[in-house]
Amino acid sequence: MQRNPMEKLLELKDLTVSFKNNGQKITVVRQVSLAVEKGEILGLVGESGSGKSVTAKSILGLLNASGKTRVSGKIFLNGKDLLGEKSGQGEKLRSRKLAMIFQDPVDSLNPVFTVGYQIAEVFMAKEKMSKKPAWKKSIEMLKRVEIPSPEWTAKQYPHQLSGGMCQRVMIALALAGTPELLVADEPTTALDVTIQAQIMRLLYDFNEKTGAAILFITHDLGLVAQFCHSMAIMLHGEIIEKGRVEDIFMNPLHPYTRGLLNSIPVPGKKERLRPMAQDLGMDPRSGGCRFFNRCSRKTNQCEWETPNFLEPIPHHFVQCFNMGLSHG
């Protein structure tokens, strides 16, 4: 389906979110500004800990409702700040608007109601539907995302489900909102290979046939290569650079984007893989590059100054005053 690059859809303006652990603020997410177009498949790319989950979170309203939670920044979709509306209206506009796949599917069905019901639940809620048609419209939903035997599986519990069945019916519980973006958190997560491919082409056929836009939330970046548009890398709770999946690959600029590429293995190259330094965690300072404890290339520059975003080539961006330079 064709897509204007110039409509936004989402768009993350300075969002930052902290915590509170025994009296101490610990920052998550660092000043993330992001946008994702319409129609537009965005990988969110980074180690476990780099802060993509928190991030979705954040985007559909889910870290709220603690007090120890402290979110700030824009949240815009389709123009409206999600964080500076009145109280409720920007929860209505997430659940028009946004739907959310998880990465532990099992976990997040009801465990005390069939599938099939929770699927019908939508309808009955969205669209006013009495239970009989809502509970056929869930077998429909069944069918779409290819559930042999939907009309028994609709009357199973989630624990009766495979992990991958359970994946299928968590995408057509977002298919029945008809969302304009769906956030999918690692939906491929302890799946094998061949159920991979099967989800993965389910979402990629949903951003084809109905034109919605995709933040896919992951660390592998063979995915992302197949699948996204364009894709933004993620460290410590910053973005650090962000840009046409082509160009990224064919021409990664930060050191810890290069050091990504270089770990992954290449069918035919016979030159060794490069791993990084090991990671130390989250850094506590306030300011430099997140990357410093383990970048080869750092100066001191980098130790205390914070890089801007730059835009070096069109629609490539990228947090690094060393950028180009090859990591060792």
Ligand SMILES: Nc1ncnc2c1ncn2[C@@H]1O[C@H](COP(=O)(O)OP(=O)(O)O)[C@@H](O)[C@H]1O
The other form holds:
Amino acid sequence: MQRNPMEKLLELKDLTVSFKNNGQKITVVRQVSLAVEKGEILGLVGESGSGKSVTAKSILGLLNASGKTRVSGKIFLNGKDLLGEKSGQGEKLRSRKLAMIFQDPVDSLNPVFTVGYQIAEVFMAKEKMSKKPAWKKSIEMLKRVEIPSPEWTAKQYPHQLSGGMCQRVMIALALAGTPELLVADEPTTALDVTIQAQIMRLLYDFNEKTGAAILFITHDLGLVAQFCHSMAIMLHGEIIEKGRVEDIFMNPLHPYTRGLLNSIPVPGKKERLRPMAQDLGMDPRSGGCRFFNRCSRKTNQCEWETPNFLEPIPHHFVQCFNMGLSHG
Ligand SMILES: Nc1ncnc2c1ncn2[C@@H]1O[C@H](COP(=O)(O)OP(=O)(O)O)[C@@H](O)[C@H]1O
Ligand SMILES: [Mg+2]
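For the form predicted together with the ligand instead of the form predicted on its own, what are the coordinates?
Everything in the complex follows now, all chains and molecules, and the chain you saw is the first one.
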């Protein structure tokens, strides 16, 4: 499927999420601006706790709206701001255009219905099909995700299937809804390596054949290199670098990105890997660079001043005062 560059499907503008815990406000996603173009696979990478899932949940409308959670900024889907829409409208837009798969496929499915019924239900609700043809479509979807004996599988309950099978069912469910964007939050993290590769190939096919864009959340840079068109790197709730995958891998500009890339093994490279200094966790500063504590290139400015996004190379954005200097 041909990608149409420049057509933004999803656009986050200054997305900020904070939680109140025991009267204390913690901001876990800070001023995130990011766009997913129609038909592209964008990898959102970052260490555990950096705010990837909270970002995904804001897009999907899954954060519990309570006095304790505050979401601000804008989430445009095809130009419509999901947060600005009147109540219910945002949900309608989401249900028509978005699908999601998560790390725990067994728990993501409804335990009390067979997997075949859960897929059939999408056709009954969305296309007003009656039970029989919807069931037939459901089997067809299970075939498309290469489930062996789909007729038998359709009659099983989620807990009777393996994690890999349930993730296939989740993908079939997503396919049934013909979404424009699939949000996949660590979809293969809980699976064995061989199953992981099969699921990634299904997702890749999904993108190629339906043209749906994928926001692929992972901490695995190898998967990003293999499957994504563009990527964004998240650190302590902020995006610090974003651009095309080949540009970032060839020429990482942020010291944090360099550290991440240096810590993945390259076949044939004898040089020892250089692990990064350990993350010190909660960062109480309200401004300043989020990599300050671990950065070997920091200057005084970096402690309190937040760098703006620069575009030193077309389509390659970075948030750093001292980027691009050659260093190990
Ligand atoms: N409902 C919540 N209430 C308070 N803190 C939360 C909540 N959900 C997530 N967090 C915190 O937000 C931060 C980012 O979490 P998350 O987005 O899940 O990270 P990850 O990048 O690993 O997906 C973490 O420090 C987490 O503890
Ligand atoms: Mg997560």
